[in-house]
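Only one chain is shown below, in structure tokens, and it's the form predicted on its own.
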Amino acid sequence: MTSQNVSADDAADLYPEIRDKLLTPAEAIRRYVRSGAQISIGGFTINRNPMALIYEIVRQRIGDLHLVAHSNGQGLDVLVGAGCVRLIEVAYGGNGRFAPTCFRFRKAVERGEVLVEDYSNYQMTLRFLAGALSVPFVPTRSGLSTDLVHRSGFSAELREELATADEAAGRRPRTPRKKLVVTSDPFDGESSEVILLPALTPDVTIIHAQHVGDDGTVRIKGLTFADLEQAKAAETVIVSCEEIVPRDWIRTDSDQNCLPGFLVDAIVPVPWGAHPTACHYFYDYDPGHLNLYRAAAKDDDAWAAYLDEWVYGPPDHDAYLARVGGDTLARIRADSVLGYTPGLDRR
């Protein structure tokens, strides 16, 4: 495998097939992330969020972004907090234990800056699921005895406002007229109901996966979260990662590959991509920073401190991590077996 500190201008070197993709993340989110997008993150939590590629999308200011996710946690606190995101679909939005419901979060939908539109986990997971199969809607019964079927965050008339403007821009709603549809099932009768989740199909979806093939084949190691679906539902699709490796090895153990290097539009090697999240194998949650992040995100003022040292002050990634200071990622490396940091302070 390659080394963790081969650069994207030193891997489309290494790797000729794919060096049309091989991309910094200021290139990546530059050329595929734009103001307005309905982006979709993956990751879960404290867990694979693609924090290099969402810190490049707060440098470039890219805002009034349509948000739509699994259950994520800082990468999502992040953007709502530095102002870049205008509407929210997701089932969570939490840290854990450093923050049940993210702080920038709460207080951007107190504030009435995001608008947010609430479906539970499983449902989120089978509108990315629908898309990915390229069907417009999927039925479950899940959550017909909740107020998920009753209650809407966003309105009738900013729903009808959002696919008018799609449909004048040739495209099919990205935001459908309805949340959802509770109906009868065809085959079993009146008397039985079933509810029809809209699809999702983002523009973009962005995720982190530990590692990609010389010929693009993606491989995440643990739990996919809903990261696939994502993937496979948007029209662009952006995967930052740890290592490049050759297609002998990502070949090996073939039933743990993920993607095909076809449907990925943009790579990004950029080791520690998803600090301070874990990234399984790699390295553990940073739980040091995620305390230091949950103390500013409490205060307006401190919040802003934090944007400005962390996010704007770095220029890239690798001044970010310089920042961070080797001692604390040598902390927070992971057990090659275990996959985790055994014996970390998680206080």
Given for the second form:
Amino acid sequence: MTSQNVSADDAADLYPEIRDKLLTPAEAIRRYVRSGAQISIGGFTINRNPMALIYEIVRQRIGDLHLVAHSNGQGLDVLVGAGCVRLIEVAYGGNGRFAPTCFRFRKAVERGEVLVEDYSNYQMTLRFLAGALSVPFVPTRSGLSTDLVHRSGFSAELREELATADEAAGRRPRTPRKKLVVTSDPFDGESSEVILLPALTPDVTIIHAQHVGDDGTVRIKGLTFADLEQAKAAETVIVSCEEIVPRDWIRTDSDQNCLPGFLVDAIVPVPWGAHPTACHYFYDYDPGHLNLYRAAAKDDDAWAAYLDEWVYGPPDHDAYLARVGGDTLARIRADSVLGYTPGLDRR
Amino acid sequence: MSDHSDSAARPAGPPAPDAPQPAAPGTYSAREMMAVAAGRLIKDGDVLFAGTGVAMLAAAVAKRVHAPRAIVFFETGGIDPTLTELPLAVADPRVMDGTAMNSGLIESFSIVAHRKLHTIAFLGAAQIDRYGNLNSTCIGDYRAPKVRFSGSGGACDAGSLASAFIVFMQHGRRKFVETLDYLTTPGWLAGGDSRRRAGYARGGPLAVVTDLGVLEFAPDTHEMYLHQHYAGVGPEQIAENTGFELDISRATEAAPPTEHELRIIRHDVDPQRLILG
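Other form of same protein, the form predicted in complex with the partner chain, not the form predicted on its own:
Okay, now the whole complex, with that chain kicking things off.
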């Protein structure tokens, strides 16, 4: 099983319009993801997580990350479990039926290995949207009088430290001094309260798409989750993809496209790049691997062995896929009409 | 547009003579009963914000039995799927099967909050209090929790913005508690009109469906009371499994699942027993 049809050099020759942006997973992470960065990842629980790039963050032992997330289950759990993350702003650390609460996430929080601050899915999506629109905050009524409003996961001292460090580096604080603000609706007087949520502008957003044109245009098939808000809010956007497709093809039906190439900094062709999560029209999630993951993630020694076998061991995604095996990949290959794999044994 | 104001008056007694055959005691599981009891709270034309697990069974059964025009949608952006195969997460690609549209979180929450729709959300939680407030975040101190759960996800949003929500819980004193360790999702807050005063224009919990019975909320105080107990479960048993004082004086026995409902759950909805177990 070969995940790359052509080498990176050949690809650059094949696709001259995006040759400066075409990178391997290792190159993209080395170039754009630094220890201490604030990052966001695309997908949702068991669907379209940019796993090949996440594995590469782990392989390069990048640490102290500040992960800003809604429900990025599988990717979040691998990053947290591998010790890459220090701070998490999150709505949901679960993975559907495969993990009511993600196992490595739960252990890390209970052991105090990561600091967590909670929001809701809508709140996090609104915060990315505010970042994308270059406004400093966004109002909502979701969460009034709850502990999402009353309790801050990060202490006042930590907030001050983070904000001061960013200001000293000449940038707007990525973690504001307040989690959020409850105020009265300025149009409706005192009768009605709203929550103001601070915008998010992550250093890097990493998403996985089905198609990227050889002009850089991005097409995501199926649910987009909050990928587009996350991408448009970020300083740097890395898009991994199943296929590079011709400009003529992707521009024929541009209604289906979701990001123009000029918003994308790195393009990483990596087939099966979301495994073991699903990628609509290409493959389903891999229930066997997610069950194996669950069993490993419950136990510290088994987890260390999992990381060795599946992440540190394989030097790249091709080697990872070889370990997954062609028979497994064939079993989860999606029906080209339905987009998933009907009748797949998901027990 | 549907109206849930009369849901407390839903018939609970023995079925009419021409009604479908009720299943015999001991031939169905608590989970099947939960799915059926919750499914009966769904009306034709309701717009349902669905989670996974038993909630998914409830929606799928209701659509096939008595509410074919109920619309199911997911916070991830799948709007009105067929539910031909059971999704195992709200981002399962099966939530995209035959949809009206596939979108994203922003679009989906604009449907939850839509002022012209009657939207009903299905939620689960680790803890619930007498006013139907939910904790799905942690046990113990928030910054150094004894047990960490998944967190809100879209639950706080659905509880804040939907027209009503239905809660699924296993019954037990550690789950039905006097005081939540963390208030993730707003129910009736402190009861009475406190939810409205907090700034919520609508919404609130409609019912709590457990493995023992169905609980609802008094219209004035918004305190939880026992509405129905399942066959073979005594109201006192439910009170004993509740960590706060529970009014059981109004409880009636819930009608058991019909053979038809069970056949649909077992053969059409969850043939791999992914959720039924």
